[in-house]
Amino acid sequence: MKREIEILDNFIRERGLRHTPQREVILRVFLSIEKHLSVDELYTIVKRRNPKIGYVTVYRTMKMLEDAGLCNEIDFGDGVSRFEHQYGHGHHDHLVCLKCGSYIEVINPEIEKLQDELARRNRFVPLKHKLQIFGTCNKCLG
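Will you show this chain by itself, using the form predicted alone?
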């Protein structure tokens, strides 16, 4: 967690923003939970730690953490934005069940190679990507 705090501090300093204790609390809470969190879920947890932190502060801080490369924003097709850890976590894709909302994180080097080859053949330089496959999970299939 120390490295992530340094990354946030550098990001804030480079942009001439203010370092606030609220931002650090939000980062610490977010990093302590290995889960895809919505702003609502994170706000509920942060509020228990510091009741003076508002919803907008949590939302803006999460956007800042994304800009700093500490998290990714994802939408599993239900209109709810969630955030997942990025720094220190390997790239992965998601299989998302449209019936129950569950998701499976998948890592497949062959897919990554195929994406790289597709970009190379088209003289395209990818900066980032997201792969989400929507369908029905094994439990919901019955």
Given for the second form:
There are 2 protein chains.
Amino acid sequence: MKREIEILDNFIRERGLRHTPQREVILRVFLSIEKHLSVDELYTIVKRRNPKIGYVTVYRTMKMLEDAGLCNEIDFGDGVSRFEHQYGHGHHDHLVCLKCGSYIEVINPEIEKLQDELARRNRFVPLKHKLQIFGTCNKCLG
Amino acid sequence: MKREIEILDNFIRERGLRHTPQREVILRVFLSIEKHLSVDELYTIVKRRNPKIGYVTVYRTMKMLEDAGLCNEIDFGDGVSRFEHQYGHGHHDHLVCLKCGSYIEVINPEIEKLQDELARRNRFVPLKHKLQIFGTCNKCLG
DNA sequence: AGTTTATTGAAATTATATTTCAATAATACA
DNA sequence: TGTATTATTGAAATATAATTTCAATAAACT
Ligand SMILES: [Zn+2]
Ligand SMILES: [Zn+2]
Ligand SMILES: [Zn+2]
Ligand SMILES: [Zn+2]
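Requested next: the structure of the form predicted together with a further copy of the same chain (the form predicted alone having been shown above).
Whole complex next, starting from this chain.
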């Protein structure tokens, strides 16, 4: 947590932006929850801590945290963007349960390597990728 | 084309739905273009053939064609759904160029196999998946 | 303390997806 | 062929999430 607050402060200082209590609260709440959160979900939780903070500030702060490398926007294709922790979390892919909405984070170096090869064979320079496997999780199989 | 029209007609008959000129025109236009098309793009083209056809009819017809197995909705995460041909086109993944918006369709059986293994190891039953690699295509590297 | 200007937050706007509903037209049947 | 039934159409309305606008506020600097 401390390190992430530092990163935010550096990001703010380097760009001549301003440290505000809103930004710090939003970052703290975001970091305290090890989940993928939509702006709306985060806003609801942040409001409990400080009812004065508005939705748009949460929205803008998350965009800023993304620029600062502290969070990552993900899209499961259901029309809602979600954010996940980025600092200290390596790249991973997702198994998304269509019944309960839960997800498992996975990483497979072999798949990653094959993807790079696939891109190279098509003379394509890969920047990032999205791999999501949709199905039914163990709990929902019951 | 003939075979796809047949599939649509069977789908319509089996369910007690009705064959309409709109549905046939939309399917014919869709099949005639080997591209990923949004409802809006398709609507613009369809209107040239028959200006009476409305956006919503194109929208609903595409949903129906998807049910009939004739098209597949894809989402590159830019807020617009696009449709691609499904009949006679096997599963594939996409390399999407962030500069020009073009895409390359690719398939790598090894990646597909590793994905299934990855799911199984997590006691997850995969139904479908989405693999998109974003970057720069050969033409845009110039 | 005063000045500058980034930030905030409510409201407005944008953009796409989806629903509603009265009019229309495809199908079944007398 | 005409009539009844009901699926379909298309314009308009609505839903939903993302994004922009702008006047008021408050950090940061002198
Ligand atoms: Zn990956
Ligand atoms: Zn994740
Ligand atoms: Zn695949
Ligand atoms: Zn494709």
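Positions refer to the first chain, counted from 1. Please read these numbers as outputs of a predicted model, since none were measured by experiment. The term rigid core refers to the maximal set of C-alpha atoms that superpose within 1.5 Å between the two forms.
Asker: If you could, name the hinge position out of D40, H89, A68, N72 for the rigid-part rotation between the two forms?
Answerer: Comparing the two forms, the hinge falls at H89.
Asker: How far, in degrees, does the smaller rigid part rotate relative to the larger one between the two forms?
Answerer: From C-alpha superpositions, the smaller part turns by 18 degrees.
Asker: After superposing on the rigid core, how many Å does the CA of R123 move between the two forms?
Answerer: Taking the core as reference, the C-alpha of R123 is shifted 7.1 Å.
Asker: Give the rigid core superposed Cα shift of I104 between the two forms, in Å, rounded to one decimal.
Answerer: A shift of 2.5 Å.
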